[in-house]
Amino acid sequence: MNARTIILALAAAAVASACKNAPAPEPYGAIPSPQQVEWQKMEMNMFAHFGPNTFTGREWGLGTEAEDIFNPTDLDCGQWASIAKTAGFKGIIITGKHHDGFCLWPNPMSTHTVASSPWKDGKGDVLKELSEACAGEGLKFGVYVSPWDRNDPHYGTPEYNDVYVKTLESVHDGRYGEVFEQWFDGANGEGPNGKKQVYDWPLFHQTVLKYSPDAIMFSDVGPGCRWVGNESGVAGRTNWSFLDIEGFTPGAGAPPTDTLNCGNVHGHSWIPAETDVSIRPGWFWRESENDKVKSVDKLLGIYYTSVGRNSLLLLNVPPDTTGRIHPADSARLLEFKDALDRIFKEDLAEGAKATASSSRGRNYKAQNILNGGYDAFWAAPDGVCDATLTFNLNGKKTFNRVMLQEYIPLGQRVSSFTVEAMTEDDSWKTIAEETTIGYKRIVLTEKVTTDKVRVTVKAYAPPVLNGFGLFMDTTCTVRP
């Protein structure tokens, strides 16, 4: 072997050597925190909407609701935490304390709570019961604590911020075990002086980190996760997880629904969407809303549209006067269930083989993204935003459904998206086109048989993927 043999041996091998220990894409933007991403991957939460106006059947209870009214006949946390399990949640929301200011919990800065009421002779905690059952079944529990408060007499006054942190201090001191999400509602309405609150939102925010600094946040402006902007299920087509919340507050104050509902391109914050939506016309149980739950057609539909559009989907499944989930939720919730289970239970992309028109080095190859676990990546090299990725497949499969997932941890970089498939006569032809992508973007196509899928993606920065999958839904005809 010569000298220049040599050399060019060495410089191959030097190429190969750095294309396959080439480092990670540097982060794109504002990126999250690890519990953000662990909570984006519980996917699906269920919210508990309970309390006076359960037995009195208003949306906003006036505050002057005498305690006894709240005395569930057969309350069991336990029957709750099950039907959330079986039916895929990883966790349970409880409106702890709405804004009649009735309390689930014993709380010592109040005397408007169970601890006044006839359930259990006084002795009851919701709260306790409910936290003990999520950890029973391996769920999460969490907890909305309105701040506006239609009872306390406090409210209106400097004071009141310092009894709502007192409050805040009951649920998170550790009695009720780790909580994982704070649900703070930006409602601010007259308390019974007739007077508003100015609230101490960095107190409150500060409250929360000092006795639980895991707990996602949530509020029209996070700092955890926000508000969709609408309660009917969808979240923006194009939903940016950056947020700009500088000169915002919750509540009055917040950005437009629109912009809550898409986010901010360039956003400077990392506040992912909650699509929060109840399974009923109405957030508390009515016995005349028994017949009216949505149908598995309507959640499939809410599915596609947060889940579906890089948001976390938060059912809202009220408890009954008897303190259990009333049998048409129940069974609904299971139905619900069963269709997802059959829709993706089979991904028809396994099998398949994926290459892309460039990539970073063999860690970032492109068959990571079909078998790779999730902190494996195909990326772009650096300097390169636009790239195509073809799979494919094990033989002609047929599918209605396309799943694409962005690697979060490093941020989100794409802003569209193109999907096409090989015809008969070996021609590509577009079967959709959208914008973005983030933790997870599933696209509803018409139903097309092929044996080779393209996906042409742009970025603002070297697009990096984790997750693509193609499946068959015949159950659901909405099309968002």
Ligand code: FUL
Given for the second form:
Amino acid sequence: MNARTIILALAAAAVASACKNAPAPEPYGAIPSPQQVEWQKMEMNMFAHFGPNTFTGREWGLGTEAEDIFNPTDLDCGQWASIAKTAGFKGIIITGKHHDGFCLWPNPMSTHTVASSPWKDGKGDVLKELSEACAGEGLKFGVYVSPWDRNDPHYGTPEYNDVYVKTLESVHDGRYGEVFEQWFDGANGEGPNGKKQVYDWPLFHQTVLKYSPDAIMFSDVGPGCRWVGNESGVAGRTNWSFLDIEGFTPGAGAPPTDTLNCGNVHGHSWIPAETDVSIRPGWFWRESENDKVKSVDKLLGIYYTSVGRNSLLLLNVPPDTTGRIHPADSARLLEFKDALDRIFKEDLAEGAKATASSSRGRNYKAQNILNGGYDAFWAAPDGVCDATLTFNLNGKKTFNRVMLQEYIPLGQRVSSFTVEAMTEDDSWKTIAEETTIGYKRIVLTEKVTTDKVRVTVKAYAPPVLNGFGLFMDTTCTVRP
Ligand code: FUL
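Now that you have shown the form predicted on its own, what about the form predicted together with beta-L-fucopyranose?
The complete assembly is shown below, putting the previous chain first.
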């Protein structure tokens, strides 16, 4: 080896080591907590509306229902959990207390609970049964505890805040194991009876966090995740996980629904959207809706407009008066899961070679997007906010779904992107023009056959992507 070769070799080694050691991009804007990242990765959870309304057919109970109305004949939380698990959900959130105030656990702060019902001679506890069933299936357990209470005599006075805090304590103090999500519903029909509650939100949050420090708290303004602004299963086509909450409260003081739907592009808090929607027209089970369970088409459409739009899907599957999930719902859920498996089992981008217009170094090469695992990503160098990624596919592939993921632990950066496919005559054809990506974006395109796909992104900071996939959906006939 002569001196010149040695110098060149040393220089090459120095460059390689510099590239290898290039630091990860600085986080951009508000970033998620590790718990919020894990929450987002759950993608689909099951909601279970259950309580006196199941037996009366009401959507909002009056709070005056006699406790003996609650008497499921064959409650089987093991059945709910096993169906949820098979259908691909990662957790179940139950309405421990809906607006009627009835508690599905023996809440010491109330007499309007299962303890006063004939079910199991007043010795039953639905939260206990469900939390144990979830643990048995490896699912997470969450609770909805309505702040609005039409039964509690203290409602509308400062004392109610203490009652509500102790109510939260009796759910979160560990007796039901870990609670992954606490739902604070903003719905409130108070007023006509003269009662209006001034809620002590900081105290409620502190109470939950004292016992369940990792819990994600849902409300119109988070702090863990936000309502998506509608109950029809549709997150914004543009959907930022940022939200400005200053001056807003859950419920009547919430940001406008279109803001909740799309987030705030430069919002100061990381509060991602959760899309809650029912598999039936109503939130509670009703005999008359057994033939109105949403079709697989409809459910797939909802999947694309929720999980496919940077949101978590919380699908309500309400148990019936026996205390079991009705066969009409369970059968549909399994068909839905089969359809998802059919569509997403084969990633047509597998075996592709990825290149980028620029990369920040060896640890951030474009190929990481395809086969690096969640925490391996491609990133553009500092100062570079526009970039192009080219995917040379492993032969010609036919697809109509394009999936992209940003590495959200470093924030949400991409403001717009286009997807192009190489045509027979060697020119690029645009097949999608969209805005945000976030944790996951699934774009519906025409059916395309090509061996090369190009994605061009524009971002507010160097883009950081960790996922790309191509899929063929021959099942869904709706275009949400
Ligand atoms: C709404 C409630 O009023 C409905 O009854 C249901 O619980 C839904 C999830 O949230 O705000």
